[in-house]
Structure formats: structure tokens, C-alpha cells
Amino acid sequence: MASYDVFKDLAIIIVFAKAFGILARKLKAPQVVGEIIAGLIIGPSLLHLVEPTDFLVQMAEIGVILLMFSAGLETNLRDLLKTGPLAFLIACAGVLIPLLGGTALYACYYGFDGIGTDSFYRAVFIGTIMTATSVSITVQTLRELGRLKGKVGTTILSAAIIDDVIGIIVLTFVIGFKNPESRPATVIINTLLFFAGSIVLGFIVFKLFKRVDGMFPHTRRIPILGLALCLILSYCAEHFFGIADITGAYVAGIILCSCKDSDYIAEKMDINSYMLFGPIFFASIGLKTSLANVNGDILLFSVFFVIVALAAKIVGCGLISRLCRFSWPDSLKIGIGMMTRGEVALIVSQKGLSVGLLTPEYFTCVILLIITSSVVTPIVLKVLYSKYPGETAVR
């Protein structure tokens, strides 16, 4: 393959991503579904217009930290401190339940040969994709319906935040674990150093980025800044101490969030998001999703995976509410709030895949959840609202 090979392989996957993204909009489904069918479409699946290369799988990892970056920038620290205890314990039940199920389904369907093999991690792993949260489809139907300032709609949203924290912490001592060199207490170790240090940092970094940013506000300096903190945490954090880099790119944006700049380098990642890396990374998910081996047992597997993550949510997440003295019908709108999947299942599985915990056509699973829940939960609350404008007192 000729070094100018990889211009038409990037006019391609930007091409097609966007059409296909923008089709999915239009059809009231996220972006990101369009994207993925575009890189499915366009791969070794179909087409055969772009072959995965490495070149294409170290942009895609690109793409994966600065999404993290965002979504860490994008984090409301006084709203996540403000919910305090009530949107913790709902995380902790939409993470704890959703991974039990998940490795349960992995463990009936499959069967593992014991605790620390190779099967138990990937069935851990299943249910580990189940934890993750993915609140825009959420959030757009209830800032339609008027109810997103609501006490349930902060609770989903601060209780989303607070899951994905949790989920990727999850993630960390998964993949810490599956290391065959790695011990548990290592791992721990390791873990709690990571963040023990990223608090330190965290604190001399904001006070000098503040300092920064009243001395140069709003300039190019400050995301330029911001951007080269996201890389050195997503190496420190994999290099030193074997935690996902997406972890430290994560934690890079928490950092940054309460900045007084923290929108604009926000801003300005997403240029660079939207625009190449972003689409490269969700088109890799579909170049690398293999329908070859895609047969009857994936799909029913599929569809069991669907069904025990939906139910696992709502469950988790709705008795929880409604231990919390919420009523029965809010707790219900908080359970399928919750539901929603989107950008963080695709980067959980995409590691998945990269350190062997996952294998390609598994991503058909994932697919199915993000189309199902996205198109099933905002359907759902509108109904709920509907029967239940108000939010009902506690019977």
C-alpha cells in the first residue's frame, strides 16, 4: 500500500460518515449510528472501499481520546456535587446491576471455566459494555417536553455522570486484571495511585491553567494547552500505571472543566473531532465489525444482550429511585432515562478489542443496543410524561 493511499482512504470515511450521519439525524436516530453503518458499509464487510490499517487504528485512538477529553470538559462538578448521595446511589445501582447481568447472560449462554481464566474476563467484560450511560437522546426529549430542569431530569442527568465515572473505574480494573503479569492487589495499587496522583496534579494544573487563562484569555494557547495535559495523562495513566488511556484523557477534562475557558477548549476539540478524528473513530467501530462470522448464535446473543441491558437499567435504577422515596412513576422515567447508550459502550468495547477481552463481530451486539435504546427510550418517556405530566408525590 502506497504512503498516499491513506488520503483516499480518509476522503472515503469522511464522506461517507457524514452522509451517513446525517441521514441518521434526520431519521431521529444519533449520529453516531450513521457513522458506524457508514464504516461497516464502506469496509471488508461490503465494499471493500477502505481496509482497517494501522495508520487508521492509531487515528481512531486519536479520536477516542479527545471524545473522553470532551466529555470530561463537558462535566458540571457544582451539579455533580450538588445531587450528592441520591444520583451516587442510582450510578452505583445502574453500573453494579447492568454488570452482574451482563456477565450472568456471558456465563448461561457461554459458560466460563472459572474464576481468572480467560472466559471469566470476557464475561465480565460483556457486562462491563452494560454499564455505560449515554444521556443525549434523553436530554433532547426532555428539554422538548420541558421537564429537563425538573428534579427527575437533573437526577438522570447527574446520575448519568456520575455512572460513567464509575464505568470507566470499571474498565480500569478489568483490563488491569486481565493482564496476565498484573496481581490484584497491583492493580488496586495502581488504580488508587493514579487518581491519588491525578488529585494532586489536578489541583497545581487548574490553579496554573487559571493563572494562564487570566493572563491570556480566550487565545489559541489555552486548548493548545489543555490538549497537550489530555495526551500526557492518556500516557502517564497507560505507561506508569496500566490503567486505560482513556482514563487519563477523562480525567484531563475533569481538570479542565471548571476553568473559566473550559467552553471554549471544548469548542475548539470538537473542530477536531467533528471534522476528522471523530469521524474516523466511530467509522472504525463498522470497518472493524465482521459480519463473516456473524450467524444465528451472535445474533440470539444479540438480542438477549439488548434485552438483559435495557431491563438491567430500568431495574437498577428504578428500585433505587424509588428506595430514594421517589414515586413509582418517576422512578420509572429515571430507570428508562437511564437506559440510553451512545459514544462511551463504543469506547469501552473498542478497548475491549484492542486488548483482547472482545472480538469483532461481538461489536453487533453494541450496534443494537445503541439503535434499540435510542429509539426506544424517547418514545417511552414521552408516553410516561404523557400519563404523568407532574412529577407524583410518594405513595
Contents of the next structure:
There are 2 protein chains.
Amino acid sequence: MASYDVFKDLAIIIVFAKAFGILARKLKAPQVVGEIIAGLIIGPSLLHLVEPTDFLVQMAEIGVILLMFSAGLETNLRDLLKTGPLAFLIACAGVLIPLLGGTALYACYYGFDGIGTDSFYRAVFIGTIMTATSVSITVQTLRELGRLKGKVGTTILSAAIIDDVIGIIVLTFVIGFKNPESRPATVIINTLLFFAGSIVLGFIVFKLFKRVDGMFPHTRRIPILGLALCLILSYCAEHFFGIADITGAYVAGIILCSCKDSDYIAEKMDINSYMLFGPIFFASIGLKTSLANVNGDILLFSVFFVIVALAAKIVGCGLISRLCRFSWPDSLKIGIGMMTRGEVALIVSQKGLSVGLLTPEYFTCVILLIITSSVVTPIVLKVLYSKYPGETAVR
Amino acid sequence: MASYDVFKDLAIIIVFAKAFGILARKLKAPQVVGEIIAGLIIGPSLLHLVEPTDFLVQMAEIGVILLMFSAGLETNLRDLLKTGPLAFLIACAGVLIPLLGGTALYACYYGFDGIGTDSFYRAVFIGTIMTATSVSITVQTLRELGRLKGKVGTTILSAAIIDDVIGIIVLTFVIGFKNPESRPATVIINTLLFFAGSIVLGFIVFKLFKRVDGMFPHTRRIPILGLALCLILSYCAEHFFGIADITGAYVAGIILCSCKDSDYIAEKMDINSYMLFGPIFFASIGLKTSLANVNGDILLFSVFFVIVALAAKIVGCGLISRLCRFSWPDSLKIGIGMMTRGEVALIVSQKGLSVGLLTPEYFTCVILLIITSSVVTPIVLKVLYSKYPGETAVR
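Mind pulling up the form predicted together with a further copy of the same chain next to the form predicted alone we just looked at?
Starting with the chain above, the whole complex follows.
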């Protein structure tokens, strides 16, 4: 392969990804679905235009890191603390019920070999994929309905962020425990050490950034240092603590999210993401998804997977909301609002693939879940709001 | 090597490159020099923190393409045509004399084996490296002196752009002729075909972009399509015409430089460049520069190289300016203003390295040339302008 062949690969990926992304948006589906399908079409499954080379795999890895860093950066810690306890409870239920549901589904479908076996971890991993909410579709819908700032809206937003954090912690544990060399105690200690270290380091780095930010606001060095922090934490998480690199990138984002220039950093990261690394990541999911191994069995499992994933969020988040004195209709709105999945589910799946907890054909389930939830949520939310326009009072 | 090791490499590169870049600017040297020195320090020559892996080499390749694309995008075709004939003559002399000077220097220093031999092409390549002007330092100085819009200023600017174009054409021929399988006629035909094809394609693409631009101004698809065009032309240049990929990228930039949104595209490209790809490219020059092979011989050659490169531009551009009825002081100003070298000289050297026309230790010459010219030019220009403040009248 000549060195310039990589230009061809990249050109094909970004053109197809963008075209199918726009097409998907026109069809009211999320853009990432279009990008994944672009990858499927140009990849070994169909047209054979692009093969998943080492270079593309590493570019995709950087893409994931940048996406998780951005997700962390966009967190609003202050809002989070305000809606705190209530959202925290809902988020916990929104993680726990899907985690149990997904595990149970896999165990029922493929049989249960006992705790600690390989198939047990695979089952738990299926549950883990179901945990992370991606509320961008919900936010879009609520904004259109003029309900984003209401109590239901803010609760959903906060709960979704907290549930990402909890989801990442669950992922960290699952991957840690799966490693045959690791002992449970070591995993727990490592994880605690990493988060404790992150808090200390985060505090120092935050102070430092605040100073640099004050001295040189809106200069190039701010996003560059941010990117460096993201890369360093990603590396350290994996290398020293055996924790997923995406956890490190996410933590780096959270550390910087309260900086004055966090929007500035996020903006620059976003450009890097959408121009090159993002499309490469999502298309690479398509490239790796082998349609050859998709059979009736997997398809049937996918259908159950989607049903359980959606139902678990509605039941988990909805019931807890009702217990927290939301009205029945509002509880249902929260449950529905929390059921959308997106990028993070893909990122988690990708991580599972790289540590051997998932095989490529299961991407089908995740893609189906993203499509279904993104199509169903807006429709149901609109119906609910037009039928029950009243909302539980704020406070 | 674990997949996450790449994060460590990238973090080290961008932190060191940025730190040394800032340091260089504080010392009034160009930032790229700092970035190259950063590469030298972290690389195999000194600290062994980063090795030039395949991945980094390919990232650096993308970096070069992006830099050349940006250079093309920033061209102002209209201004170029206005100052046209005069600037064209100066640019031709500014390419020809350094090309001959560099070739002669190498032939005198290392001996001459006859036209068509390997050492002949190496000699011509040394000349080629000397051709490309990089006027950013000159522009900065003229701006400080309030002389950028004067006749000398606009002439320098236009001549520098034209001399990049001619330099790229020379490079194209040198690389084409060097290939043992290629016959001179084929090289000439291929080159003509490429540029003719680029004009036809350029016209169509330009019209197309104008339409997309009108329909969706300032949307993400504009820079994405621009990047795609850059990648496609880079690939096609090498693959179908045997022409340097950087020529393709530069042509892509020229095609889009008159678009309404060209600044918008350039801005987004710039962010991709300075965040990641630019530092990786310049640092990778440092990584590849092996100090181990630098001996007294090379150092002596470097001194001659710098002298010839600077003198050739002053003589070539200065004399032609005088012939074009500029006053003697103004002719000297133009000669001095044209002698700065920068990124493009590095990009050309890098290309020579990859096709085997140059060995890494010659990077020393180029780096020395960039440093010397960037330090000397502003000082001399300031002295000249304070001694001869009058300027040849416009028209």
C-alpha cells in the first residue's frame, strides 16, 4: 500500500459519511446512523472501497477519545448539583434496571453458566451497553415543544448526564473484572485510586487552567492544552490503572467543563471531530460490522434487545419519578425521554469489541436500538405533551 | 505496542511542540523552528520519548497536505493577476537563480557526475529546496513598518505566491524525471495533463462549490467537501499522474481560493492543522533529523547552503526588480524580502526524503536556512526602510 492510499480512504469516508449523514437527518434519523451505514456500504460487507486498516483503527480510537472529551466538556456541573438528588435517583434506576434487564436477556437467550464465567461477563456487558442515555434527540424534541426549561426537561437532562457517569463507572468495573489476571480487590482499588487521583489532579489542573485562561483567554494554547490533558488522562487510565481510555477522556472533559473557556475548547474539539475523526469513528463501526455473520438468531436477539432496552428505561426512570412525586403522565414523559441511545452506546460497544466482550455482529443490535429509540421518542413525547400539557410544578 | 500508546506520543508531541513554539516566538524566531527542535529533543536523537512510528508518519503526511491546501486557499487570485507581469518576472528570477545556485553548490561541493545521474538529481533537488519563498516573516515586518500596501510590499507578496507555484512545478518535474522508469516525454505529458485536467476540473468544482455555498453558506458541509477535494486531488496527482501529492493539495486550495466561503474553509482547516496535524508534521521533521549523521562535512555544506540560498534570492529578485525600473534601494528591499524561507522548504525536503532524493541529515541545512533568514530579514528590512524611506512610486 502506497502512503498516499490513505488519502483515498479518508476522502471516501468523509464524502460518504457526510452524504449519508445528511440523508439520515432528512429522514429524521440521527446523523450517526447515516455515517454508520456509509461505513457498511463502503466497507468489506458491500462495496470493498475501504478496508479497516491499522491507520483507520487508530484514527477511530482518537475519534472516540475526542467524542468522550467533548461529552465531558459539555457537562454543566452547577446545573447538575442543583437538580442533584432527584436526578441522581432517576439516573441510578436508569442504569440499574437496563443493566439487570440486559444481563437477564442475554442469560435467558443464550443460557447461564454461573457468575464469573465468560458468558456471564458477556451478559453483563450487554446490560452495560443499555445503560448510557443519549438525550440529544430528546433535547431537540423538548426544545421544539418549548418544554426544555420545565421541570421534566431539566430533570431528564441532569439524569442523563449522571447516568453517563454511572454508566462509565459500571463499564470500568466490567472491563476490570473481565480481565482474567485481575483480582476483584485490585479492580476496586485501582478504580477508586483513579477517581481519587482524578479529583486531586483535576483540582490542580483546573486552578492551573483558570490562570492560563485568565492570562491568555481565547488563544490557541487553551484548546491545545485541553487536548493534551485528554490524551494524557486517556493514556494514564489504561496504562497505570487498567481503566478504559474513554473514562480518562471523559474525566478530562469534566475537569475542564467549569473553565471560563470550556465552550471555546469544546468548539475547537468539535471542529476536529466533525471534519475527520468523528466520521472516521462512526464509519469504522460500519466497516467492522460484518453482515456475513448476521443470521436469524442475531436478528431475533436484536429485536428482544431493543424491546428490553427501551422498556427498562421507561420502567426504571418512570417508576422512580413517580415515587419522587411526579404525576403519572410526567413520570412517563421522563421515562420516554430517557430511552434514547446514541454515540455513547456505540463507544461502549466498540470498547467491548476491543477487549473481547462483544463480537462485531452485535453492533446490529446497538444500531437498531439507536434508530428505533430516535424515531419513537419524538413521536411519543409529542403525543404525551399534547394529551397532558400540564406539568408537575417546579419545586 | 498497545493501541493507547499513540495517545502518549500525541500528548508528548503537542505539549513539547507548543511549548517550544511559544519559546521560539518569544526569541523572535518562527514558531515552526521551535516545533522542529521539540521533535529533535523528544525523538531518537536525544530523549527517546517518541519514536517515528508508521502512524505518526501518516499523520505527518496528512499534516503536509493540510498545510499546502491552506497555502493554496490563502492565495488571492485577483490581486495576483493585478500585479501580474512584474511579479511574475521577479518570481521567475527568484526561482531560477536559487535553483541554479543550489545545483551548482552541490555539484561543486560533492563533484559532478554528468546530467541524468543520481547525484545530478540530488544536486537539482538541493536547488529546488531553495526556490520556495515563505513571506510570512516579511509580511509581519512590513506590516509593523506600515509598508505592506506600498508597491514594494504588494510586489513581494505577489511574487512570493507565484514563486511557490513555479517552485511546485519545478518539484513536480524533478521528482518525475528522477523516477528511473519514467521517460522525460511521459513526465512532461503527465504534468501538462494534470494541470490541464486541474483547470477543467477546477472550473467545474468551483461552479459547484459556488452553488452549494450559496445554498448552505457557513455550514459544516463546505469545509468537509473542501477537505475531500484536497484529499482526492492529492491522491489522484500521485496515483494517476506520478505528481507529488502536495501539488494536488495546493491546486485544490487554488481552485477554492476564490469561493465566497474560502476564508471559512481556511479557518476550519487551520484549526485542524494547529491542534494536531501541524505540530505532528514539524515535530516529525525533528524526529527524523538524525543528529548522529551530522558531521563537520554536513555542517560546512549547511553554511554554504544558507549563504547561496540567501544570496541567490537577493541577486535574482533584486536585479530583475532593478531592470523593472525599481530604484536600487527598493530592488534591494524586494531581494531581502524574498529571501525568507519556511514551511514550504520543509515540505519540499520531506518529499525529497520520501522519494530518496535527500537524506535526513540535510534537514539541518534547511532548518538553519529558515532560522537565519527569519532572523536576518526583519533586521535588514528595518535598517533599509529607515535609511531609504522613499519608495518607487506606484505605477
